[in-house]
Partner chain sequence: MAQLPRTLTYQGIPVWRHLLVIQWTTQIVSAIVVVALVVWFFANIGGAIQDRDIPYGFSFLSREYQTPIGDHLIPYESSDTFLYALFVATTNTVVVAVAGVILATLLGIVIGVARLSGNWLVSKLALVYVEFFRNVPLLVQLLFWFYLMLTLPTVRDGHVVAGRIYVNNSGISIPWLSGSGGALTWLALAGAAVVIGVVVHRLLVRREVETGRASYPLMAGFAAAFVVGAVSWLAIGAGGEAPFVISLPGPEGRFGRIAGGFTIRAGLLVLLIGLVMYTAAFIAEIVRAGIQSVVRGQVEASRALGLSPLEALRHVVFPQALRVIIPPTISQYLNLTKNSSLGGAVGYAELTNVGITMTQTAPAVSIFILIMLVYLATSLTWSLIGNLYNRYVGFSWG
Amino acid sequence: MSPEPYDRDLTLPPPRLSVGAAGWVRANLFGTWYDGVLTLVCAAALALALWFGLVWVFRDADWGVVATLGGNFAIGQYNTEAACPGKNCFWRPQVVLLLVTMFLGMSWGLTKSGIARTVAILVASAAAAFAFLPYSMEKMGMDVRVLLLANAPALGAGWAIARHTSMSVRWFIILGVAAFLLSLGLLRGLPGMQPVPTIYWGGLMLNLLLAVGGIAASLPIGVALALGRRSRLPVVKVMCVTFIEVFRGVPLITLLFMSQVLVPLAFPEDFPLNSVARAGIIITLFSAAYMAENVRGGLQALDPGQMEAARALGLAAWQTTLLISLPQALRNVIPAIAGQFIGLFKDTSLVYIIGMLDVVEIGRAFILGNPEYLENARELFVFLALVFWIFTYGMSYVSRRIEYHLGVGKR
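Go ahead and give me the chain we just looked at alone, the form predicted alone.
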């Protein structure tokens, strides 16, 4: 009898230590003897730092200074008796927060993207969670808590408006600009309302206002400067180059000092220009100069053949720039643009040098004015560092998700 055919697969599985998590650890952390030693030393140092850090955070640190400052971190001196007689202006920043949450919901409903959904839900949830802080009713009344809880339905209302109306991106941008201007007017005091001088604006509210305004304005200004620097018109090119090099060559601190003298010269003598507007103008122009170079780098990285093909198809120069070159350039420099926006947000803390109480200066002034809290300076500035990290990491996360969806770095 002939033997039966032997049809079993003789392929052996790979060794367990060469695949999966164990394989990655062996290849990347213990590939050689000196890799193993370095890994063990770094792991021991990290474990010690983590242990002592957690012991300090949960046992030794006194976080009472954060609770003592409380709402001052958010709005500074906005609702004090000097700024708002009667201290009944607390609801204005919270209404602005409701507008922000609503527009985040509208962006979620309009784009239907996971990024917008995640950001919108996190912001609305965090704002609503602040209503449950363990403060007494005298320090945080029920009206404040209700307005904070209203962020959850505001998110749903924004989502429903975008999903059940014929809203376009153009109208979303128009409504966003109108809401920003309305927010500024509401904080300053609309006709018939008690005005709050901008000298009392402070806290995280001030940082966010300067950052949002600077980000929204510096990108189009930077794009225009980049295109102007590449222009064939000598006058336009020289003006753009001069602007970019001047603002890139002078420190932001110096420009902020100069804003108190130079910016008013560009407006009529009786024009009402406050310190917040001056700081916003300078921060925007400073960021736009760097943004222009980022965009110019993206434009120069494009293949010249694309412009030649566009001209061969009969497209005008402006059509080639707006429809072909600029979208690809902006896509390629998304990491640089996100980095510039993050730097702009952190640079808003420099406005303290012109007498404005941003969130960092609020904490520093409180420590200097209350010697009994000098020992808690570490806790205070660790908390402030965490606040800035949350916002900057959020911007970085959104940037990475946009890069992934647009296929940046892929062909």
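Alongside the form predicted alone that was just displayed, please also present the structure of the form predicted together with the partner chain.
Single chain only below; no partners, no other molecules.
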């Protein structure tokens, strides 16, 4: 992909009227008298907020609760005595993390884009940096630290694989789906391994698994629903509209609650549908309803000429849809899907309503169960806000860069 000079926007900005730092300040902060007042008011408010914020963070707050829970924020109860007798399962989530960094490395090697490199290096170095947390060796063993450090070579390996094999994007996606399924199997316990019941999956791992699984599984369902909603067949259309409107019209927490109290009644008592699976299915269906609306927006935005041309070329209706409309529509809704993913990731914090210990709930439950930490709830929630913010802001940053890269919205 060489840069194409013709694509550049050749309109140049007008020459600047003022120069230097003073000129910039005058132009951007004190343009008019009310600009000046606004600037001063904002600056004062900012200074006050920063002052009180910093005093609290560095002097008044007691961050002991965050340090005490530590790794439980990441994996919940996954490596407890009850989940994994003998405590030898910690390496499974870590291997999954290694897979993630490897895939980030592969996407860097594949696209050679700056943003992929930045994300890959940031994630791998953050993971490796966790190896140096000042916990005692008893609380955080050498094996845990080594596996964290291994994220750096995993990144390199992924990059090298992508660079030195002729890997296509299609293969990357297929491998990605395979790796996701492998990760699920590994976390649950592959044949011959100690199984870990899904009820013990928790922490940030659970939020990410539900969000990633939910968005991926909801894509095909959402596309089908969107096509159904635009169908000329009245029965199909009515069914799709009903589904979409019902799932979009009620709060996720009521859906999750129903999944716990109603769904088990529909299956025999020994049917292996645990609460994580039920939550996953509900989140997928909920997300599919939103996905359908996004995809529909993309389909509606298409130039009807595209479809007419396809029909004129003799393509059947299904060929037109699969080969002409959908690829264009999906490309156009990538930003919307990214936004939906961020929303879904935030929404996974609602699984507290069914007692699952995601990253928010494990902290809350810990404080509830240990009254000596009751007064540290503030610190906990500030920490959680930061954790979520890092992930969601990172995601939205990446999506904006991808959007730019694909030239969505440009003609």
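What you are looking at is a predicted structure, and each value in this text was computed from that prediction instead of being measured. The term rigid core refers to the maximal set of C-alpha atoms that superpose within 1.5 Å between the two forms. Residue numbers count along the first chain shown, from 1.
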message: Once the core is aligned, does residue 72 move its Cα by at least 2 Å between the two forms?
response: no
Cα displacement of residue 81 between the two forms reaching 2 Å, rigid core superposed: no
